[in-house]
Each structure stands twice: as C-alpha cells, then as structure tokens.
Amino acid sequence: MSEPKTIIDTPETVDNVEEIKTTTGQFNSLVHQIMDNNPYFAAGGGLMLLGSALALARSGFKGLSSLLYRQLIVDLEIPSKDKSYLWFLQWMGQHPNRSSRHLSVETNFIQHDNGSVSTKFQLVPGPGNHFIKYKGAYILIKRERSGKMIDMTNGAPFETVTLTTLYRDRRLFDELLKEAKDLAFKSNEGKTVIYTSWGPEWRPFGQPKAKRLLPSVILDKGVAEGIVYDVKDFMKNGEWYFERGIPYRRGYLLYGPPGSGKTSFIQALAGSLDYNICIMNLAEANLTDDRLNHLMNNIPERSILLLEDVDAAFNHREQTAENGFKSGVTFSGLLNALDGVTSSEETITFMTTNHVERLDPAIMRPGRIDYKVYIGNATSYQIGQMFLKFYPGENELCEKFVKKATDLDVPISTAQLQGLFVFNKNSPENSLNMVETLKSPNHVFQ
C-alpha cells in the first residue's frame, strides 16, 4: 500500500494563494459596484432574466400542451368530397343534444303531380365551432370552408370538418358514423335515387322517388316477366360467369314507339329488385370518352345504368364555332365503355331507342346487348289491363272499350290511354264516350 502524500506549505506557495485570493476579491467587488451604481445595467439584466424565464415558460408550455394533446385528444377529419360528409351534416341537423351558433340552411323544394309544392327548411351546421354530447362524450366540431380551393365539379368551395375529442373517446367516430349513414338510408327507404353524372362523379338528381310497382306498368303478355326472369337469373349467378371467365355483366335493349312505356318499366324493375338508377345522357356536350368510361366503371352499388335514346347519340355530330361537337363522345368509345378491356363486371345496362334501325350493328353484339325485346303499342289485351287498373270491377264497360278502341284502327300508346283514364278517374263513362280522342297522339284534354 503507498503512502499518503503530504504537501509542505513554503513561503512561495503562501504567497501565490494570497496573491490569487486577492484577486479574484478585487474582480467580485468592481462587479458589484457596477451592478449596484449602474441602476441602467440592473434594470436591463432585470428584463433580460425576466424575459428569458418567461420565454422558456412559454415554449415549455407549448410544449406540454402539445405533449398533452397528442396523448389526450384526437381528430377525425371528413372532407366535402367523401360520400359522409353529408351523411354527416344530416345527422347533425338532427341531433339534439347540440350547440351551435352558426347554421346552414338546406332548402328541399317537391313539385307533386297534382300541381301542389311542399318546401321543408332544415338547419344544419354552418362553418365556424360547434358542441355536441353524444353518449356521453363531448365532441368539438369545427366546419371549415376553403376561400382558395374550389371543387371543379361544381365549384363550390371545397370544405372539411373536424371532431375532436379525448382519445378515450374515439370509437364513438366508427358508432357516430354508422348512425349517421343509417339515417341517411332509412330517409331512401322505399324509394328509389335517381343519379346523374356530374363532372367525374354520381349525384342523386332531386328527391328520391317513390318505387313504382312493377304490376302498375302492363306491358303485353309474357314480356315483362321474361326481362324479370332474365334479370334475377343473371343476378344469382354470378359465380357461374367467374368460373367460366365470362365478364359479369348483361346488356338489355328495350325498343319500340315512344309512350310505350319503356322508362317507367325500368323504373318500376328497379324498384322491385331494390336498386337504383344511374341515368347516362350520351349526348352531353361535355362527355368525353375517358369520362364514360370513368363513370360506368364507377357506378354506385346496386344500380341499374340506364342510356336512353341510344340511337340518337351519333346521328348529328356538327361541329360549332362556340360549343365544339355536340357530343364529345365516339362510337368507338360508347363501344369499349360497354365491352372493352376496362369496361365494369357485374354492371346491368339498360337501352333504350325508338327507332332500332338506326343501331350500328357493332352495338348489337352479344356482351354489349344479350337480351332486346320489343316495346310496342297498346296491344287489346294492354287496353283492357289498364282499363281494369282504373276502373276495378267494371268488365262489361271495359269489353266495350277495348272493342271501339281496336275499331279506331291507329297506334294507341299506353301513354294516351293513361292521360284519358287520368283526366276521368272517377268516371269510365266518359272514358268511354272519349275514346274517340286517341285518334290524335298528341290530344290535350280540357
């Protein structure tokens, strides 16, 4: 083991420590006599100190906050483009348990039939901050609108909404969702949505309608059960075209007169299988090829595609000096649309022309049309079918009906036959006695 060291104190090491001592007195002195003559230099290192305390305050405060905030809340952002968005502001407008200073007005207009209009206001929220409670939790929503940003479809401003709540909280997002797009169903529930194309996407087109019922449109005997019994045959067997590497999808060609009935059996089709209707007007001065075919291979769910007048898309393309072509679309792209290498699976198309000569015979194809029949005129048996459907009970009346209808010896459209039944609902007499009027297709009554 060594041994401690010892140090010796000379008198030089004496005189270097006192020389050191006093010093470093002299310096501590002349520093606080600046300090304490100079009240400038005080004030000044007074606010220096003070100024740096408080900034490292503040940024250790954002810094908590933030902490916090990550760890504590969290967002769920819906912007205007997703099909929630609106889902969501209808639940909103609905909610009880809300608090809001800002609100939207939605206004929905319905023109009936008979001539009357209901207007119905519904308050939703408008951009700025909102409250709601829902199971318990609080919910901050915030609807903010884009001054800069335009959605080019329509070009309304582009927009989002926030909820922000504590992350504890946040499986109530998925639940307030699924509500939200429930009661968005349940208000189409019986009816059926009518889309039309807007810019690159689907848009239901007004309210949805009321689903008519396949028996309200008489067609002639067997026709409208053959197209029924075609459409539920190929719905079930989907696997059965997959296994045989067939393109799951069925084109029909509805053909004939107009007034025939030809649309409002589609309508009615759609609405005993539950589906909506995506109505594609080919002669669209803005539809292009590229756009056709986005939008059919992106057609909403359980929907029908309808082309009506299919004929009449090709026959006058002109060129004009401010519109360019009529129509922006080629045969050659309607085509492909149909049955090319991008063309949709499990998609039922329905055609519609009154003058079936006029069709290429490209456009007749099995795979692009697998199933046409003919909608024609109001046959004896149709007379009689929808004279009864008016008149219930009133047989020997419609014997005579039908019988001087037949003797007028001209084209009688089921159309004609249902404004002279309408404008004497309530009396198959004078329905009888005006037979006369079907004469003339175009007979106003008064």
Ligand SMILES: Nc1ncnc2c1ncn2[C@@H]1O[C@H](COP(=O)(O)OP(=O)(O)OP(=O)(O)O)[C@@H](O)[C@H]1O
Given for the second form:
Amino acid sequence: MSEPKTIIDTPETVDNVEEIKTTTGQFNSLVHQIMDNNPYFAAGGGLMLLGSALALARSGFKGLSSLLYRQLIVDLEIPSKDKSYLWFLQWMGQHPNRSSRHLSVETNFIQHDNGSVSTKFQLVPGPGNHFIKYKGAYILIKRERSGKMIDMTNGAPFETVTLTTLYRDRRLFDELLKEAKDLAFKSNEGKTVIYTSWGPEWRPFGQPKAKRLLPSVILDKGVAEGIVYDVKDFMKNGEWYFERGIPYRRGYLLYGPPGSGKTSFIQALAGSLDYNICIMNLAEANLTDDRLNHLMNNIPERSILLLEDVDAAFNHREQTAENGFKSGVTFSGLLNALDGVTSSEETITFMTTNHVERLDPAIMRPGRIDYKVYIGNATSYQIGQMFLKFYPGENELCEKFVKKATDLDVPISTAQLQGLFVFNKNSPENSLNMVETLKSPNHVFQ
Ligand SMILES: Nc1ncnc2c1ncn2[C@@H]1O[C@H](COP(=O)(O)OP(=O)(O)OP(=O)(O)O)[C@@H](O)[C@H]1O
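Same protein, different condition: the form predicted alone was shown, now please give the form predicted together with the named molecule.
What follows is the whole complex; the chain from before opens it.
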C-alpha cells in the first residue's frame, strides 16, 4: 500500500503566492505614491468614485421616486378637444381656493331676456402651473399649450390640462368634473344652446340664447299644439320603442313659405323642452357623407337636430343648390345618416324647407319623416293673434286691422306682420294706417 501522500506546498506554489503578494503590495504602494504625489489625480479619482456612487444613488432614487410616484400620486389629463376641457377651465376660473400666477381672459357676450347683450370677462388659468385646495386635498394643475399641434376643428393650439394629486384622493377627480359640468349646465339654464358643426364635432355657436317662449310664435289654430303633443308623446314612449326594437327616433318636416315661423317655432319648442339645438347646414362646403353620418350619430345630449332648407342641398336627388352649388353630401348619404341615427336617447330631427315639392319621396317615407306639417302665410286668425301680441287689449283696432289686411287679398307672412308692428311699437293706429305696405313682401320699414 503506498505511503499517504502529504500534499505540501511545493516551492513553486509558495513562490507564486509570494509573487502575488509582492505585486499587490507594489500596486498599492504605486497608487499611494501617485495619490500622494498627484492630488489632481486623487481628486479626479475621488470624484469619479463619488460620481458613480451618486449616479447609482440617483438611478436608485429615480427608480424609488418613480415607484413612489406611481404608488402615491395620480394624474388626470384633460385634452382641449374633450367637452370637459372648457367646463373645467370655467370651474377653475371661479374656484375660490386657487393660486394662479398665469391667467388668461375669456370674453363672453351674455344675451339677457330683454334682448340686451352685456360683456363678461372671465379670468381662467393660463398656461403654467396652478394650485387649488379642493375638499381638503391639494391639486397641482398644469395647463400646457402645444407650440406645434393645432386643433383642426377650431384652429386653436392643442392644449392639455393635467391634474395631479395624492393617489388616496383620486376619487375627487370625478366629483370635480361633475361639479364643473353642473356649473357649465347651470350657466346655460334657462337658455338654448345653439350648436353648429366644427369639423367632426358639435360646438356651441356664440353664447346661449335666451329661450324663445312658445306662445311668442303664432302658428295657425292647433298647429303648434299638434306638434308639441306629438313630440311629448314620442319622448314618453322610449320603452315602447325599445321593446319593439324600433330605432328611437322621430323626424318632423315643417314646410312652407319664407318667414312663416318654422325656425322660430323649433327654437321655441326646444326651449320649452329644455333642449338645445344642433343646426346642420347640408350645403356646408366641406361636409361629406362620413362627417354627416358621424355628426348625426354624435349629437349632444338633450338636443334637437335641425336640418334647415333641406331642399337647398338636394333638388330631388341632385346635389345642387339654387346658385348651382354642389353639396359634398350625397342624397343616399343623407338617407343613410337619417336611417343610421340610433342612440340610446331619443333623437328628434326637424327639417325645414320652402320647397317641399323638390324633396325626393324617399326622404319623405316614415322613419325619416314621421310628421309633416305646413306652416303657411298668416291666416286671419294669426293676423289677429299677432296684432294682440304686440298691442294687448286693442281688440277694436285689431278687428279693423284684420279686416283691412285680409281685404288686401295677398299672401302676408307673419315675418312681414312682425316687421310692421316692430316699426310701430307704440302705435297700433299707425300699423292700421300702413296696412297697404303689406302688399309688397320685401317692404323695408324705415
Ligand atoms: N308665426 C310667427 N310667429 C312669430 N314670429 C314669427 C312668425 N313667423 C316669423 N316670425 C318672425 O319672423 C322672423 C323669421 O322667422 P323664421 O326664421 O322662424 O321664419 P322661417 O319660416 O324659418 O323662415 P325661412 O323659411 O326663410 O327660414 C323671426 O324674427 C320671427 O320672430
């Protein structure tokens, strides 16, 4: 059996370890020598070490801070093309506990019930950072304006408002937006907002108008009552439509000569229902089938869709207007848009025309036009009612006026009557003496 082999350090191994120790010692003494003799090198080396340590710390801190940010902070971004953007700015402009160093002005013209208009300047937060305290929480608000991107629908620079608060207070965003919406709606209370199309969207056109009262529009006996009854009946029967799978929409056509009160009645009807009006001009230059379809399917809530002078864009199926203008909308595009109008809420579409004979029968079928009514020139009933609306209590003069006007035996529009009575605001006698002027429909009272 061979002797156990004792492994001992052979001289070669010992020499290697000694050699490594010597080399390390020599390296350390070299570094010390360099450090001692070259302070810049020492400083540089120190800085490098410090820098790397800080970089490490920074990235660690950055990671930690972004982790903390994600866990502790929450953001809400509101782009300028969203409906709530303007609501929020107006709400913010009126919020008491806010600190803003950058303000911008919004000038509004307010139409009062008596028809007068006043100017109102509202200071809203301009681009930059703002702070508010809302229900005990501090919220940072950053309004940024894009230097490059333009909102194609209104030509204004694209903007964003970002709200930042603690994650635990994130429920406040919903409450805040609801408050802003309620404030915006409240400012429109008692008024009718007229929307027009801006690119693919509906935007308020000018300031909300004072509601036009239904009794102020004098139609022939029973005409207004019939329309109002039908609309209210339709609005009460949403369930009936859904149970039968019928699209919840109804189309009305008011046709008749100019100045008979078609548009005024629709505006007054909207006001009485607390609805707004979306006016769609089919002859609009860059309107296309797709945009029409999109617009008609994205009508703001509680709004009546109004297609005025629906014959203007289409003479039967031709896309022509009297001045030969060709609309970008095809007739089938209009029919599809009317048929495609489906929304969870009721959709009420009013169309007006002075030339019903020019409308293609396809548009007149039920489901597109369900209720058609002639709004004509003033009947003797309307002449009397218009006279007494302007000169309450003047019953004797009223009878004389009605007789003289009907004896003219010419068509008289209610717009003409309004023109005469406005010209003789305080003198029914003068109106009686000027009845002859009603013979010319375009007479200018001056
Ligand atoms: N029946 C009416 N009752 C009260 N005002 C009327 C009536 N008809 C017309 N007017 C007045 O005449 C003007 C024009 O009315 P409106 O625009 O409603 O007529 P229209 O039938 O829509 O005309 P067009 O067909 O040309 O659009 C308005 O200022 C309105 O107040």
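Numbering follows the first chain given and starts at 1. All values reported here derive from a predicted model rather than from experimental measurement.
From the list 226, 190, 207, 84, return the one residue or range at the hinge between the rigid parts that rotate between these two forms.
Where the rigid parts turn against each other between these two forms, we find 190.
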